[in-house]
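So this first bit is one chain, no partners, the form predicted alone, shown in structure tokens.
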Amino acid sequence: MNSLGRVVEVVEAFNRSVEAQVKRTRRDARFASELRRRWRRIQAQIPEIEIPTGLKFPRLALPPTDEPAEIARYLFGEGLPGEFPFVNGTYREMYLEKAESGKQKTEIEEPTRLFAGLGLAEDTNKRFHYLTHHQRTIRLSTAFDGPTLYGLDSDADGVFGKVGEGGVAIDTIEDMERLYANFPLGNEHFSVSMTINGPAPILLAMYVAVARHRFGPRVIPKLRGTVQADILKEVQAQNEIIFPLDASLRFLRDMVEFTTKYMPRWYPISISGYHMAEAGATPVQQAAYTLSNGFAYVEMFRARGLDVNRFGPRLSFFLDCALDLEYLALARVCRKLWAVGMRDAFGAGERAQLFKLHTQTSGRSLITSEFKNNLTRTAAELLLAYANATNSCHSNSADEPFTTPSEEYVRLAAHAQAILLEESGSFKFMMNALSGSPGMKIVERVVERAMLEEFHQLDELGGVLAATELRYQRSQIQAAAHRYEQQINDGTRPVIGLNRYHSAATESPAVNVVRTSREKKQRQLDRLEKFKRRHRSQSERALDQLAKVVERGGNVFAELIDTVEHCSLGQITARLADLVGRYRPTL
């Protein structure tokens, strides 16, 4: 049995232990009485808040029961927010308005994280500064263009038309400097997320080098943020993989090892199911494959000699939230399975048990037909994401099906979250206001059983890596995608404005498509050419030194921080590919 089979065992054992505690309350009067006293103490310690209408409410909603069996099922099976197994939330308080805590005021960090990436670095920088006017804290999330995602320079053959399209073009450390210009990279209230996978170590090395330029080497331990870097997901669903899987995992391990030691506030991998969902995975497939990939990374990093209690707290997760019923409780189930698996299968401490989740509303749910309905779809998805106590969230723009988001719809996407979190009273006054309904609990049980069945199937195939080589996850996602499209075509999955209530008289609206001009693309090539010319005497030496580190088994990421000073993304990718080869899919 591999570790995934062990996870199934410990989760099932945990569920039995919860039921044992429930049964104990019915035969052990002393235990039942103590649970009641504990419950009353918990209730007595919950502060009240008066809302603008004058009514008073507790800051934490608990089930209205004094029945010991129900108390046991809640405390042991779900846990208070911030307590094992974290079903009701990773932390004790989330989203709440600032409140008096003794003599000090506390404020929970805003979960909104807005995504941007367009044109050249200065264009995205301008968009970032625009977005910060619609956020209380600075949490930037970065999209890169196609050539960058594949580790290519903007001057590579055949990519000119893709430069700066659908994301920002980043070729050199100078581009990275422009991208985050005038932002306080080492500030405790500033963080950056980079949606990059195959070339993730190179892009993160550029970011570290830029921070070192601006603030000196002491800034490195202060840097906050996330780089996606999830190579398993790329093989299983998205295809943006450059090097063979073994080499890709080696570069990832080097990055995790370095950041764990020197960048304690950085998340070096965001284990992502979002792209699986976008490729067609069902909610259960998305969650099961994401968590199973997470457990596979834990197993790999431990085999490298890393301490699970050091790297475990720096793992984060990324899920889609669409309108299917499963999303009513999907993140709640994931928090439980991760916590139980990490504690009981891997011996991890509490900080490594936390399932730290970023959610993005569903891109696949957005359609071009009567596209303003996408505003409602995204709002409903946001409500589900926050009801599941996501740690951070990105809301898609309504015009994304046909263009890089415009300022108008980016602003509306940001305001959708602000309305829910700041204007609405659903989240800012009381924790758990929307959780714990009978329907939510039913969904939890059904989703958990289905996810454990997926774990069992992966275990039968020899584990995550073996299943990936057999293209199991990819084939399952493709089958689900085909079924999804069939359901839309035959009308069994209604899509308002497309296959139901569609107005034949409605004409496609005239929209401004955001594009990168030919002049800007040429400017990027000119900058790149000048960079290569200035550094031509140092670049070959830097690449040779990088090659020595690769061949001798050293930490490649640590060396990349120096390599990027003189070499472009494409130059580095090409040299690494010469050394380790390029990815070829298994047929």
Contents of the next structure:
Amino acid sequence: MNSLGRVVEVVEAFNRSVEAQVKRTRRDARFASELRRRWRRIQAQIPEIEIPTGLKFPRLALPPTDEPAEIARYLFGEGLPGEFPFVNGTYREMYLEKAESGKQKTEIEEPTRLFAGLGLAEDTNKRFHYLTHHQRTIRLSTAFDGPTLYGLDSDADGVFGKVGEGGVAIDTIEDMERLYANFPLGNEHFSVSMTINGPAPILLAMYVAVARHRFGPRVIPKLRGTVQADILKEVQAQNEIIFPLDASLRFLRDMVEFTTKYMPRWYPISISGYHMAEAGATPVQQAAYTLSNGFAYVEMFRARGLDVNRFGPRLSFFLDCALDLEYLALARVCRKLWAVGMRDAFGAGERAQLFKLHTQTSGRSLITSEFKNNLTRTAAELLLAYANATNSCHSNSADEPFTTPSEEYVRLAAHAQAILLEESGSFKFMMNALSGSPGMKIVERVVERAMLEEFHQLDELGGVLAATELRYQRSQIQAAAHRYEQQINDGTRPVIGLNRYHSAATESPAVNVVRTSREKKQRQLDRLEKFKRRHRSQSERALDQLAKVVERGGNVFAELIDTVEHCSLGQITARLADLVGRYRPTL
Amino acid sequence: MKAESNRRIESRATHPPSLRFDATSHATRSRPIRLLTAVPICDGHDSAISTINLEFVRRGLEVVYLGYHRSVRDVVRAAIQEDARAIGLSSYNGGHVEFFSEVLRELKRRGAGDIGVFGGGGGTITADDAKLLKRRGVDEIFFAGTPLDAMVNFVKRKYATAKKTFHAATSPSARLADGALAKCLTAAENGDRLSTLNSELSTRTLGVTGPGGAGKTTLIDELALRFLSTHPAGRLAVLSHDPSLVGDGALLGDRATMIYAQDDRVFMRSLATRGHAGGVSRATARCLDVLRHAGFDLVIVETVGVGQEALPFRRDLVDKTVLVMSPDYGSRLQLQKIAMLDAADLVVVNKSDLPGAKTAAAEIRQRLEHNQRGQRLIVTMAKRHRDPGVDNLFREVMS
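Since the one above is the form predicted alone, can you give the form predicted in complex with the partner chain too?
Expanding to the full complex; the earlier chain stays at the top.
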């Protein structure tokens, strides 16, 4: 049996143990009254808050019950926020506004995170500075252009039109320097996230090298941020992979080993279901494949000799939130399965049991026709994401089906989050104000069962890697995508403004399309050429040195931090591809 | 057009035709429309195109799918070689104005301006972009929300007939450009008879067969890599087969998983079986004759995934045959039923990393020894870079 089969077992055992506690309350009167006392104690400790209308409320909403069986089911089966198995949230307070002055200050984690990347590095840098005017802490999230995502230089054959489109063009360490210029890279209130996978180790190496240039080597352990680097989902859904899977996983392991040892604040991998959902996965497929990929990475890093309690807390997750009913409780189930699996199948301690989740509202749910409805879609999805206690969230801009979002719609998307978290009273005054409805509980149960069934299926196929090679997840996702399209076509899946309440007007909406001009693209090429010329004498030697490390099985990431000083992204991927081959796409 | 006809004259003048077609009779009859679909370079969004491909195929079209992250050169080369009536591009990652325009330019440059171009990109292609692209020669841009039906109907109407067909006087020769050769193959595929066959042929032909999922396409691509690096001026052709569905459509997807065969020195053609059982098409022998006369050093024929009883290569269709197997064929008893194990010159056990690979190799070796025909067994792991097993296979193939 694979580790996934073991996860299914421990979750089932956990559920049985919760039921056993529930039954015990019925026959063991002492246990029942003990539990009741504990429950009262918990309630008594909850502080009150007076909201602007003058009414007072508890800061944490608990089920209104005095029944020991229900108390047991809640405390053992769901846990208080911040307690195992974390169904109600990874932390105690999540989005709560700071308690009144005079009381102990609670640290607020700013959950808003906006994805940006356009044109050249300096353009994105400007956008970052613009965006962070609206944020209390600086958390940058970076999108890269197509050539960068595929590890190609801007001067590669036939990619000119793609330079700076849909994300920022990064070819060299100098571009990386421009990208985050004037931001305090080592500051504890600054973090950066990079959405990059195939060439992730190279881009992160550039980031580390830039930080080293600007702040000296002692900044490295202080760097905070995330690099997506989730190669399994690339094979399963997103298709941005450069090297064969085995080699890609080796480069990933090297990077994770390095960050685990020397960059303890870094999240070296963001295990992502978002792209699966965007490619057509159902909510359950998304969640099940993402968690199973997570368990596969854990197994892989452990086999590398890394301690689950050191790398475990640095794993984070990234899921889509759309409008399907499952999203009412999807993240709640994920937190539970991850915590139980990590504790009972992998022996992980509490910090490594946390399913730290970044959510993005669904891009696929946004459409072009009557596109301003997208504002409503995103708002509804945001509500679901926060009701699921996501740790951070990105809200899509309404104009995203057309273009890299314009500033107007980026602002509206950011404000949507502020309206929910700061203007509305649903999240800032009371923790768990929306959790625990009968419907939410039912969705939890059904989703959990379906996810375990998926785990079982993957286990039968020989585990995540074997199933991936068999194209199992990929073909399941494709089949789901096909079904989704058919449902839109035949109207069983209503899309307002498209197959229902469609207005006759067909003119295309006036949105400001953001494109990168020819001149800018050319400027990037010129810079790259200058870089290559300047480093001509050292680049070959640096690449040879890298090749040696690859061939003798050394840590490739540690070497890349030096390689990027003299070599461009494209030069490095080309040399690595010579050594390990190129990824062979599957249908 | 002009360049094309010049080349035709040139080829006739310098190479006396050794092979001719009777007439143009069948070229324009109602055959399935062939399309090439692809996703542009630096773009991995294949979800939309996969859905559209399925719909096209279901509605009777033959779709050669090139896959995602493909360059303009790869797209145009493939469309010409496949004699596609049109190219369908699905672009979601920006840069579409440049990419579509570049495809049009490259088609013209290669004398293939008759191949239509259409595409879509959800909302990423704006109405203004579409107007501009149509002015430049793109036939249609489908916007988000276009029903699949509308796309199928457009394609069936717009590309109902080929603009340019095979010229009766064309004959396959080493001087033939991809476009002219592709038209010859279309004529051969559509049933035109060949006459004289009289030249000295130095073309080596290799037949590759095996069950679906054994790794035939990957192996062929790896052979292509080795061929290209050891024959710096050599030319390789691949004739690949995929099954047609009941409704006449077919998804020809072998190109999508190939990396190294995307090269100007490789000519690849995908054939749908069009109702013919047994692993190849009725036209395979005719197409193979065309390729033999077109001056390739090596021609590889790949069958569809075949069952136990299949013997796809009738006597002397190819010089050498390879059966590719994966270790999971089941019990030793199943092995006794595989007809091709008696006929193949080379038997490859691929996926040597799978559990049971050693046992499989041993069982198959015994089976081959029992035949006493000097058949060779080669164990490979085609997915591994520079796999020594594939090196062995390549040596055997070229020996």
